[in-house]
Each structure stands twice: as C-alpha cells, then as structure tokens.
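Just one chain is shown here, as structure tokens, and it is the form predicted on its own.
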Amino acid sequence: MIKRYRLGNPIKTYATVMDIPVEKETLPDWTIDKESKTLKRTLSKEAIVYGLGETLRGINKRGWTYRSFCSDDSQHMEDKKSLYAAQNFFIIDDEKPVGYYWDTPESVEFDIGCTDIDTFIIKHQELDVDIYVCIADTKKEIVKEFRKLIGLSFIPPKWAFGYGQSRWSYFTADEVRDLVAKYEEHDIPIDSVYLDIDYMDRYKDFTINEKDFPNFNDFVKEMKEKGVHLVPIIDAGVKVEEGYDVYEEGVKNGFFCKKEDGSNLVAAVWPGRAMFPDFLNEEARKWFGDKYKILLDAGIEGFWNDMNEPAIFYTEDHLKEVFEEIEKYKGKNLDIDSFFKFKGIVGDIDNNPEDFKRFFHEYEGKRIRHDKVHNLFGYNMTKSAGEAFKRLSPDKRILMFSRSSFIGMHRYGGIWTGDNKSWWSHLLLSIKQMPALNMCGFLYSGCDLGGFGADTTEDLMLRWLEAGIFNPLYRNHSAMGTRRQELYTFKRVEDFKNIVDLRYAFIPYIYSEFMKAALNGEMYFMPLSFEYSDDRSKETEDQLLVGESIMIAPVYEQNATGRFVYLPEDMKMVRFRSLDDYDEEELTKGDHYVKVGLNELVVFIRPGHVLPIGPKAKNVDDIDYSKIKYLTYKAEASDYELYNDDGLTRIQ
C-alpha cells in the first residue's frame, strides 16, 4: 500500500508514473515545523534506516547526515554529506518497516541521529514536498512496492555486462588498438573500451578528433568485428564556438539556460566557456537528444553521459567577481586571516553554489531559478538520451549510464558511483553502496574498478575485480596521470585472466537475476537484514546476497589472506581458483574465518539454490549456453529458472 501526503506546493519532478492521491490526514509519526522548515520523528534504539541510493559511509544510515544535493566532488571522503545523486528513498526498520519517498528537487538534509541520536531530523530549502509512504509487511515487499511507483528500471544489452576497459587518457584510436590487442594477446575476455573526451574535437560533444581518430566509422566497425563496443562520453557542456553547429542550433532556438536577464549563462569546463543545455525545457531535451543520432549512424551502441550535476569550473560572472576581489589583495601583508580569505576566493571558485543562483530553466511553462531544480539536472540530460534512443533505435536497446542522477533516471539509465579513489577504504565503500541504489531502481550500476584518482596496486586492483565480480557494471577506470591500470600491465596477469574468465562464466547468472530484478521491481544485491532477521545479520554490511542463489563476503584489507564470515545459515562454500580449478566445502551456520588467496574467489550457495557457471568465452556474444553447468546446494539444477534472451531486444 501507498499514500501520499503533500506539504507546501511541489515542482513536479516525474520521479513517479503511478498517479496517488494526496491525503487529507497529516503525516503520521512525523512533528511538522514549518518555520524551521523541518520534519522529526523518533528513532528507538534498535531502528535501522536503509536506502537514500548513492551515498558515503555504511547501509545502515543511522548517526551521520545526508544532504540531498547532485555534487561535482572527487574526494569521496568520510566527512562529506553529499556525492552525485539524489535518491530520497529510505525505510526505517523499527517495530515494523515503513518506507518513505521525499518526492522534491530542492536540496534535503537527512539528519539521521546525527545532531540528536535518537532523532531523524529532515531540514528543507523549502517546504514544498510530497512524501510517499510504502507500507508492507517486509523490507523486501515495501522496495517492491515503491518500484512499482517508480518504474521499470534501465534494461541495457547484454553485452554492457562483459568486462570493460576504460581511462582518461585514450589519446588516439592506435592507442585503443593495441590496448584490444593486448588484450588478445593475453586471452582476457573483453567487451567494451570507453572514450573519455580525448576522442572528442576540443571537448566538443558530438564531434571527433579527425586527426587522432580519423576515419572513425571504420574504426567503431573494425572494433565491433573483434567484439568491442566503443562507448563514448557526452558531456552536459556546449562549447561556445562560432560554426559549431550545436553552440550554434542552441542559441538560435533559445535551448541554452538563461540568466535574470535573458541572456545566455556562459560558464566553463572541459572546453573552457560553455553552455548548459536547458533539459528541462521539453524542447532543448530533444534536440539535445536527437544529436546523439551522429554517433548512432556511426556505428555506436552505448554511451556514458558525465558532469552533468553540472559540473561548473566557474561562471564568466563570477570570474569576473573573483578577479575584481583578488586585485584589492595586491601588496598587501596577506596574515593569517587574509591569506585564507584570499586562498577561499580562488579555491571556491569551481561549483560555487552562488553561481547555481544564476541561472533558470524553462519548465513546466514556468520560469524557475537553477537552484530550486538542480537535482533534475542530470537526470533529465540522461532522459534526453533515452527519450531519443526510444525514437532512433526503437527496436534495439542503448548502453547508457550517467554519473549524476534522480530517481526517476533509473528509467532510462544506469549509475556509476563516480570519482572514487584507488583506496581500500573505498573498496569497501562499493560494496556498502550497490543495496542502497537497488532499492531506489537503480540495478545497471557500478564503480570504478581499480578507483579512479590516485594510484591503484596489483592487490588492490586484484581485490576489486573479485569483490564486484558480480556488479551489473564491471569497468575499469582510471585517471590521467596515475599508474596504468590496465590488466595486462601487472605481473601477475594470469590471476587477473582467470577471474575475468570467472565473470564471464557468471554473466548467464548475473543477467539473469538482473533481468528477473528488473522485471519483477526487486532488488538484485541486498543486504543480509533483507532476508534473515537475527541480530548479527542486521549488523553485518560487509557481506551481500546477491540474486537468488548466493552470498559474497568480499575481502577488502591491504595484504589480508582471509577473513571472517558469518552465515547466517548453512552454505556451501565454493573457492574458485580458475573456471576449471575450485572446490566446495559446505558450512554450517555461524562463525568461520575463511582463507582466501589474493588469486582466489569465494561464494557462498544458499541451502535449496543453484548457481549456474557458463564456459570460457571471449566476450559476452561467445558464451556457450548449451554448455552451462549447475553449481547446487540441498537442490537440483532443474530447481533454478535461467532467464535468457537475444540481449539486445528493446524490452521497454
């Protein structure tokens, strides 16, 4: 069951697609201030509170604050309260579960036993929200029921599910092709290399380097006859150039956001000045949308939209403003007190949230500042895309993935969690994050493999593709400047073949409980509390289920040879060394400490399940299905219901 309760006067943001009509009652359990603009209910001491998609820390959500607010920040640190994504659905577990969606833009602060530790406090911008409240009897029943409020999530093809290669810094097609043949020449499976904007003419979206990659049809055609999708990056900017079409096209059709004025926003990223699409402007949606048409024709079947939560290097406003401020620090004795000041002006020059204040959009026939809307801003870029998909390959699904989001995005894309580091610490963040973004819809999701900033180590880049071996999306990232993360660089490169080997013998079970999740609006990882109701699985966040049939227990220390377990019931023990090297072992519920080499892989079958493991295979296209063998526990192979398609067939 569903109600919905209003407060204020929403925008509407079309996270939803069921129509609820708003109760007369007051929100129950909630104390309602609407001078402070905040809403607080009482946390008993065993209360556990799950979801708000893609943030920091923990899956249990208690003691710390989550602000609702699309941030362009790569220091995914301890402290920060926001990451790219705004994702306002959460359950709190107390007596009994009650889940709860705060439907609004604005920017939201989740104060969950934070300031007071038996208080969940909800600070707003303004009060204009509607909130959903999804009642069923289990955790597992309120997520089902709140996806059906929200809609079928982002179904990408099947071959978006192999093995990824990517990094800022592809800097001519050469580059890529001996990066594939590297690859062949080491006999690790491959799907897919994704272009960062070097492929672009000066970060340009919808143009190619002609000298870096020239003939570029035929080099998208020359890849996919060795089974590699090329994936290429759009960006939320339009560079301010003369004769450039798309700068071009959006002035003369007013699609640029606009200033107080009327006058264009100019502001700057990759390409230096730029301008910001207006995609909630159904019009600049399209058009915006239609242009990906130039890299479809080309031969493109995926794509990877970026800094859109816009990402604002500064605006030419507020640049003047700061060149204006710093010439009154000219010799003068820059103190303590000055020097920070004068170093804040510079170093609070990028993302300055002055600068969201000076822009608006056209939505809904209204004229609406940047600021009371900036959640919707990533989303609806990656809407564009996947409105325009549905036009130009009706019949054949799209890859698209984006790095800001809402919910309500989950419908025409997937996530990645952006920026992260190549830190331990942020290991095992991606595995707290992958239950939370299932349960706001979004099932296509996954992390930098490796991370992202700072430079990875061959244990750590080992650790990270057996701990997300089953996530949805499985690339691997890095930035320009730090060390080569690229599978064939490391010593050890027969280890990191056989566990890409192991990833392509699970895709038959991976897709088919992602597709079974997606269909069905369940959850694809969850954690243990989802499904056992003891007390050690309600604490344990370093474990997961994960579809139907198994439980992965990641290990995610520097030089650990193991770890601990627990079981919250008896499992059988599969350790991989290869795809034709492992061993089982069942176990009986409780405590084990689990030895697990740096070249091993553990999973764990539930009692009554079965885990099918498919051939070697070069790519996804490659797989064998005649050839699947069935991994079982206390059941039969025939037990296990295998969802499988052409994997490139529009579903929705």
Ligand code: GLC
Given for the second form:
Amino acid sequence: MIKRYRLGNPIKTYATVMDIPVEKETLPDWTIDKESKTLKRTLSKEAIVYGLGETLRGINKRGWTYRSFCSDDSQHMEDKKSLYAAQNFFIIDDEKPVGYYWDTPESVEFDIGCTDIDTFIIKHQELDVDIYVCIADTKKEIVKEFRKLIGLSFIPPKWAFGYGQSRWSYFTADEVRDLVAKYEEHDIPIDSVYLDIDYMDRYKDFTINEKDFPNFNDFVKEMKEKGVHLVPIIDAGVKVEEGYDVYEEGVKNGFFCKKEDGSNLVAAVWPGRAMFPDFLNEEARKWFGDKYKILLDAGIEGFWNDMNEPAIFYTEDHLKEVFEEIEKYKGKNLDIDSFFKFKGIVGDIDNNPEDFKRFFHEYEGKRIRHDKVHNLFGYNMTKSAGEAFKRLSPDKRILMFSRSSFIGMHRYGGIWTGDNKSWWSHLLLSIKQMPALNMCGFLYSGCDLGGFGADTTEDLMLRWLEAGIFNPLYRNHSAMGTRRQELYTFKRVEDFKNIVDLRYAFIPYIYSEFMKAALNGEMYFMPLSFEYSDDRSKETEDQLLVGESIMIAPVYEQNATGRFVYLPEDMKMVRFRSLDDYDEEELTKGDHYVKVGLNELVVFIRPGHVLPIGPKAKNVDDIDYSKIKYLTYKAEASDYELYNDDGLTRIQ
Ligand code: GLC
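With the form predicted on its own in hand, show me what the form predicted in complex with the ligand looks like.
Let us now look at the entire complex, which starts with that chain.
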C-alpha cells in the first residue's frame, strides 16, 4: 500500500507513474517544524536505514548526513555528502519496516543519526515535497510497492552485459583496432569499446573527429563485424562555435538555458565555452534527443551521458568576477585570512553554487531558477535520449547510462557511479552501493572497474573484476594520465582471461535474474537482511545476494589471501580457478574463513537453488545456450526458471 502526503507546493518531477490521492491527515511518525523546514523521527537503537541510491558509506545509512544534490565531484571521500545522484527513497527498518520516497527536486539533507544518534532529521530548503509512504510486511515487498509507483526499469540490449573496455581516451580508430586485436590475440571476450570525448571534433556533441576517426560509419561496421559495439559519450554542454549546427539551432530556437536578462548562459566545460540545452523544456528535450539520430544512423547502438549534473568549470560571468577580485590582491601581503580567501576565489570556481542561481528553465509553462530544479537536469538529459530512442528505434533497445540521475530516470537509462579511484576502499564501496541503487530502480548499473582516477595495480584490477563479476554494467574505465588498465597490459593475462571467461559463463544467470528483477520490479542485488532476519545478516555489509540463487563475498583488501564469510544458512561454495576448473564444497551455516587466491572466484549457492553456467564464449552473441550446465544445491536443474529472449527487442 502506498500513501501520499504533501507539504507545501512541490514542483512536479515525473519520478512516479501512479496517481495517488493526497492524504488529508498529516504524515504519521514524523514531527514537522515548518519554521526550520525540518522533519524529525526517532530511531530505536536497532533501527537500520537502507536506500538513498548512489551515496557514500555503508548499506546501513545510519551515522551520516547525505545531501541530495547532484554533484560533479570526483573526490569520493568519506566526508562527502553528495555524489552525482539524488535518489530519495529509503526504508526505515525499525519494529516494522516502512519505505519513504521524498519526491522533490530540492536539495534535501538526510541526517540519519549523525547529529543525534537516535534521530532521523530531514532538512529542506523549502519544504515543498510529496512524501510517499510504502507499507508492506517485508522490505522486499516495500521495494516492490515503490517500484510499482515509479515504473519499470530501463532494459538494455543483452550485449551490454558483456565486458566493456573504456579509457579516457582512445584517441584514434587505429588505437581501438589495436585494442580489439589484443583482446582477440589473448582470447579475452569483449562486447564493447567506449569512446570518450576525443572521438568528437573538439568536444562538440554529435560530431566526429574525422582526422582520427576517418569514415566513422565504416569503422562502426568493421567493429561490429568483430562483435564489438562502439559506445560514444555525449556531454551536456554544447560548444559555442559559429557554424556548428547544434549550437546554431539551439540559439535560434531559444533552446539553451537563459540568464535573468534573457541572454544565454555561457559556461565552460570540456569544449571551453558552452551552453546547456534546457532539458526541462519539452521542445528542447525533443530537439536534443533527435540529435542522437546522427550516431544511430552511423550504426551506434549505445551511449553514455556525462557531465550532466551539470558540471560547470566556470561561468563566463563568474570568471569575470574572479579576475576582478584577484586584481585586488596584487602586491598585497597575503596573511592567514587573505591567503585562504585568495585561494578560495580560484579554487571554488568550478561547480560554484552561485552559478546554479544564474540561469533558468522553462518548465511546465513557468520560468524556474536552476537551483530549484537542479536535481532534474541530468535526469531530463537522459530522458531526452530515452524518449528519442523510442521514436527513432521503436523496435530495438539502445544502451544508455548516465552519470547524474534522479528517480524516474531509471525508466530511460542506467547509471555508472562516476569517477571513483583505484583504491581498495572504493572497491568495497562499489559493492555496498549496488543494493541501494537497485531499490531506487537503477538495475543496469556498475562502477568503473579497476578504478577511474589514480593508478591501478594488477591485484586490485583482478579483485575488482572478481568483485564486480555480477554487476550488470561490467566496464573497465580509467582516467587520462593514470596507468593503463586494459587487461592485456598486465603480467598474468591468463588470470584476467579466466575471470572474464567466467563473467560470460554467468551471463545466462545474470541476464535471467536481471530481467526478472526488471520485469517484476524487484531487486537484483540485495543485502542479506532482505532475505534473512538474524542479527548477523543485518550487520553484514560486505556480502550480497545476487538474484535468487547465490550469495557473493568478494575479497576487497590488499594482500588478503582469503576472508571471513558469514553463511546465514548452509550453502554450497563453488571455487572457480577457471571455467573448467572448479570444485564444490558444502558449508554449514555460520562463520568460515575462506581462502581465495588472486586467480580464484568463489560463489555460494543457496539451498534449493541452481546456478546455470554457460560455455566459453567470444561475446554475448556467441553464448551457446544449449551447452549450459547447472550447478545445484539441494535442488534439481529443472527447479530453475531460466529467462531468456533475443536480447534486442524493445520491451518498454
Ligand atoms: C568525466 C567522466 C569520466 C570521463 C571524463 C572525460 O570525468 O566521469 O568517465 O572519462 O569525464 O570525458
């Protein structure tokens, strides 16, 4: 059951798809203080809070403050409050579990036992919100109720479950050819290569750098014949350049975001001076979406949308102010106060909160200042693409995932979790993030495997490929200037090959469980406590249930040769050294120290369940379903219902 309560006069977000009448009485269990724009609710000592999608810290969100404000911040440190998303759904699991969806584009602070360990405090800027309360007996059912409210999750083509190789950037078509040849040579399966910003002509959306990627359409075809899909990036900012059609059309039709005086906002991102399409304006959204046709016509079948919080290096107006300010410091003795002020003037230039107040959107017939609807920007960029794909490719699925997101966007695309680092702590974080993303409808998701920023190492890369082996989005991506992390660059290539072979062997299961979750509004990754009610399961944050059959307990510590694993019931452990070399062992409920060599992968099959294992494959298309084996524990192979389809026909 879902109830809806309203405070103030919230701006429509289109996050939900059901029309639920607003209750007359006030929201139960919370005290509302209109003056401080704050809501409070007591948490018992045992209460656990789940959810909030893409955020930092644990599966249990207690003990920290999270701010729903889509932020371009590549430093995913423990002290941060926001990442790239605003996904305001959470479950308070106290005496009885209750789910809440806080539907507002406002930046809201969720202080979950941070200021006061026993109190959940929600602080608004405005107190304009629709609060949906999801009531059911279990956490799983609460999520299902919520997912009915927000509509079906995005379903990508099946090839998007294969291994993807990415780098900022592959600079030429030949570099990509060479990469694909190396994967072939080492017999490592691969389905996609990602094109970062350098495939474009000077970072102009929907253009091709003809010099380095000549005859692009032929190149796309050539790669596809090798079973490789090229997936280009699209950025939110449109380069300001006379003669560039996207820019000129946008200006002519008034589709860019405007300042108070009606002139277009000029902000800088990768292409230098750029303008932002007003994705909240339906017409502009349609216009921008139709631009994807250029690349669809070139044979492209997938995209990633980036810099759509939006990321702003600087606005032209603010830059002017900065230069004026700095001038005042010339020749001065910079003391403790003035030095830090001086440093801040330049240091705070990017993504400056004041810049988000300089421009406006035409939204639902009203002019709204950006900061009031900031969290809807990336969502509507991806909606622009998603709506266009339905028009331009009505029968075939197109891959789409975005950096910034808001609930509702899950109907149009998945997400990746942005610029993590090649740190062991970020490997662990990537495990903890998955269930919360799933709760919010973001099923097709994953992190940059191996870590984006900083240099990776051979052991970290391998452990990350193992830990993420069930992530729907399985993409290795890294930043410019960091150590190369294409798998063939490492010494023990064989170990990497074995792991990626296993990934492909699991795809029949991954796809089957993903699709069931997507079609039934369920979770694909779950914390143990969503299935088991014992105290240990509630505390376990470094193991997950994946689909109906298995539990994973990845190794995420440097130099570790094993780890403790908690089994909430008897399970069968399968230890893979490679696809053809594995053994099975029955383990009893309780704690076990499990040795896991760097080149090994362990999974745990739940009693009464089955894990299908496919044969060796070159890519997703090559998976021979007639050769599937079934690993079972206290079950028959026939107990498992394997979902499959052509992997391409559009479902929603
Ligand atoms: C952003 C993205 C990253 C990309 C880079 C260059 O930092 O998050 O994935 O590689 O921009 O486009």
